[in-house]
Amino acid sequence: MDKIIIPKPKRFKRNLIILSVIFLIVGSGWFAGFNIFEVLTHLYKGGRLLGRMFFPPDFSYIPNIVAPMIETIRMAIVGTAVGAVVALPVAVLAANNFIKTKWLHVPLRVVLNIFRTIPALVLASLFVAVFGSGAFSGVIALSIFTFGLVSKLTYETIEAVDYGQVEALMSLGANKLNVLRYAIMPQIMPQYMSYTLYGFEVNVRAAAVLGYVGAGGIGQIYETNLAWRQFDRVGMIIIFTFFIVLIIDLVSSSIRKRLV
């Protein structure tokens, strides 16, 4: 009878790794100037400013934050729905397996890839640039941002379907619009409404502190009270976007686990 011989794992090619990937974040955190050293003794001061903001917050301030905060979720709203829309109609055009013409889907795919890779905070800079202070700013940033996420997130799931109803539709003479509106649209539905509530959920995150630049919303006044070193107030706004935050993740979630 054969021995049965089990092949020794290459550990010099698993060392190897483990050194490479060693020797990338060490000199990775050497060029930044990251310093684990000067972090450690400066560990008390960032005790002692928690301190100021959350021993005690001002409980005192808690009106003033509502209606910034309210205009937050109102921005996180309106970006994400415009985005959205938007998202739509372009993700069809960008999934390969719909429309078969590379010089459409293809440029498409790209200008997604771009609108992706610009945050949501730079984007309300050049906005607020362009049309000044406000919440319109944050709005157009929200929606840039939600339209590059969904549509990309779309035209994968579009690219991923069943692909034997379409054909079954086809088979019978349908045109695109038909294919369209009775094969793709019913399978990718549930998806592109979960996609667009998770935008939801980053967008009212990413609204909190768009007032930083001039964006409207709490950021705004998390802005002004920090740069006066009132951090009792500073820790209160903490605490309240963390809870409305909060709040809001749980309840998209479990639309979100309806829905998928």
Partner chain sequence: MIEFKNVSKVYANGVKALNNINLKIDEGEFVAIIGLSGAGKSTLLRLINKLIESSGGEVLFEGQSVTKAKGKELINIRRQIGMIFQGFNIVKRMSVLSNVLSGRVAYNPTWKTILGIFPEEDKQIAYRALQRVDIIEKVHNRASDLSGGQQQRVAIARALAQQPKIMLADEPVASLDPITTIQVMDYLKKINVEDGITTIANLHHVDLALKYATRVVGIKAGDIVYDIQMKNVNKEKFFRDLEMVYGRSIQNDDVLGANNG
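Could I see the form predicted in complex with its partner chain next, after the form predicted alone?
So it's only the chain below, everything else dropped.
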């Protein structure tokens, strides 16, 4: 029998990609001034700091954390709600299958993409400059961030709806609004709710640091305690925030799993 000879796959392209990635990582570290020896020499200092933060944390400080934590969650809830509610109609306009006028959804998408690229922290510092410090600026920042996130994901979902159901509604004489209500909404609702919950999860985490730029929430007391070098309190805030975020993430993602 003849020997079957299969030519070896050409690996040149793959090897080039691997080399480039290694080069990119090493190069970036080099230019960023990253130095492994520096890390090792500072490990001792870092260890001591961790010791002061967590062994033990200041449990008596918990009552002072609760109120700002609640404010943080409240900011996240309001920010998410406002952003998500505005996102829904905008997503409908931005989808290319419901309204087929290009001049509307193309610019709209550009705007949405811009909103989504700006980190909530940057938005917050902008709004603190405009509205002054406080939770209000934080809420607006979170709303805009949520709006960008949820509207983008939702319009993509709208574009992927089963057209058969839309066609059926059109065939029985439904106008655009009825098509939206009876064929599109039922299809996208679970995903939309899921995106909103995901936005909430992200917002709780974002809201926890917004105080750093003066936009309310737990970040503010975090900053104060760092300034006073009360590391055991800072440790307590971190632990507390960690557990709250963890619980919210667990609850929210389990709801999301059931939705879709």
